[in-house]
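Next up is one chain by itself, shown in structure tokens, the form predicted on its own.
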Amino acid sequence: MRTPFRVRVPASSANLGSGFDTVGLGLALYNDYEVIDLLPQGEFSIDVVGEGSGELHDPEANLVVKSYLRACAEWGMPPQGLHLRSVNAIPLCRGLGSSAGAVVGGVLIANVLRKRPLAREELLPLMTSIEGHPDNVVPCCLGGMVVSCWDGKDLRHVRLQALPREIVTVVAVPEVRVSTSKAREALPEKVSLQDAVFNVGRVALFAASWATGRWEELPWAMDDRLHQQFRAKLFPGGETILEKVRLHRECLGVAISGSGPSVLAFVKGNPEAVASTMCRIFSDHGVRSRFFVLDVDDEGATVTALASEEA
């Protein structure tokens, strides 16, 4: 494909309660990574619309970039320049996997570049390794909800099927932010085995529930004792909303997303009541926030052709 062209990237929530760096969701809120035009080699001239519209002008900083270089050298191909726009609705540190749309784009640019681009299912192990997990850039490529799993080489995953749509995903976004690597810190180094089987048999329900359309089950497969508990507490309001949400008689489930702040809910009902109580919650915490009610992205990541008007 000769420039321009846009890869477009959706938004992911991984963990979702108990699978815990192996479960993952992609969600209908996109970043488009469009390549104007090719370059002099190491000249990257980017332009950024929406979300981190004021911080991600740096190619040196830009994740979608040093993804891109990851991957050109990954392959040996001259990196090529690019001019790169960057328009973003997936909010940033926020649990919603920003980072690993970027990883993804960035990969993608580079795929669309060689000579004979691979398929999508033979780029995720290069993405899983510049993101250093699976759980966001599995379902962000592939799209659905994935369970995915990886030893550091090798990786391996199972795409679920498709929510009914009467089941729709309740996203709160808070205004404050937490970074994965602090999300992380805040994590214990060892559990008890009480724990880990609690969480054992959680995410086998998960998985066992969403692939035969058990969605009743979802509430109880959700919880977890190897994050959340930790999570929650680094952010106003977390331990609050994950035990007033699950109350509603709407609500089949509810987990911080990713490493949060985001949480998120799954909905088969009336939306708003959910995503007013989310909301309320944070306020009542001095926090703003704001929803998305979103349904889940089958496609995944895509390339199309820019028509030169767009451009």
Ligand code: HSE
Given for the second form:
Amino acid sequence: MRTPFRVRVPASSANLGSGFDTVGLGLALYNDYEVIDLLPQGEFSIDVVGEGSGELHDPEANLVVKSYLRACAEWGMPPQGLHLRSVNAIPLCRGLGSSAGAVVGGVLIANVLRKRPLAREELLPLMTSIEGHPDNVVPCCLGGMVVSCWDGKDLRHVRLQALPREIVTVVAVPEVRVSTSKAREALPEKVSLQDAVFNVGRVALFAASWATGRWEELPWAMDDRLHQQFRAKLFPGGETILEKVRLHRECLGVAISGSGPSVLAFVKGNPEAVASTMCRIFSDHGVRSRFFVLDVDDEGATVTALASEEA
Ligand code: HSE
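Switch from the form predicted on its own, shown above, to the form predicted together with L-homoserine and output its structure.
What follows is the entire complex, opening with the chain shown before.
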């Protein structure tokens, strides 16, 4: 494919409570990475519009560029410079997979420039090794709800059916940021056998319920003892939201989205009622927030040729 072209990546929500580092869902909120032109090797020019504008211009720190360079190195390809324009709708450092989107975007850009591009499935191990865990990059790349297992080298994954139309995803996004590395540092190194068994049961129930459409099991299935109790303390209102939102009649389960601080709920009924409870709790704790009512993204990342006048 010739320039200009666009790589579009969806947001994603990892863990869904019990499925720490394993379960993730693609969400219909997108970043577009437009490759306007190829530049001489080592030259990068980055324009950013939307989320992260003003802070993602440095190629040395930009994760799309870093992931692109990593893929080029992996494949022994000379790293052609890029004029890149990012049009970002995924909030940064809020647990909605913005870094996974950048990793998937960078690797897909390199893949477009390969002599023989690889299939998306073949790119997943490289994407996962850049990100360090599979539960955002795999649903970001493939779309849908995906259960993934990664042992540092090999990846296994199974995609599950989409949500029925009457169930929507509500995500409340506070203004505060939490970096994934800080949220991982907050976790204990060891867990008790009792807590491990608790989560094994819950995440198995989650996958079985999702696969068979037993949505009424989700509130139980999303319960967790491995990470949320530690992470809910890292942002104002976290503990209260997890405790209160699940009591909503229309809520089918609530969890910290990824490593936080956004919170995600599945809702059958009126999404605004659940969203306003979440945002009110954030506001009671002195934090401004916004909410999104999102469909599941079922397509994953896409690559499209652009007409020169579109770029
Ligand atoms: N599974 C990862 C974590 C997701 O919870 O740290 C980070 O987005």
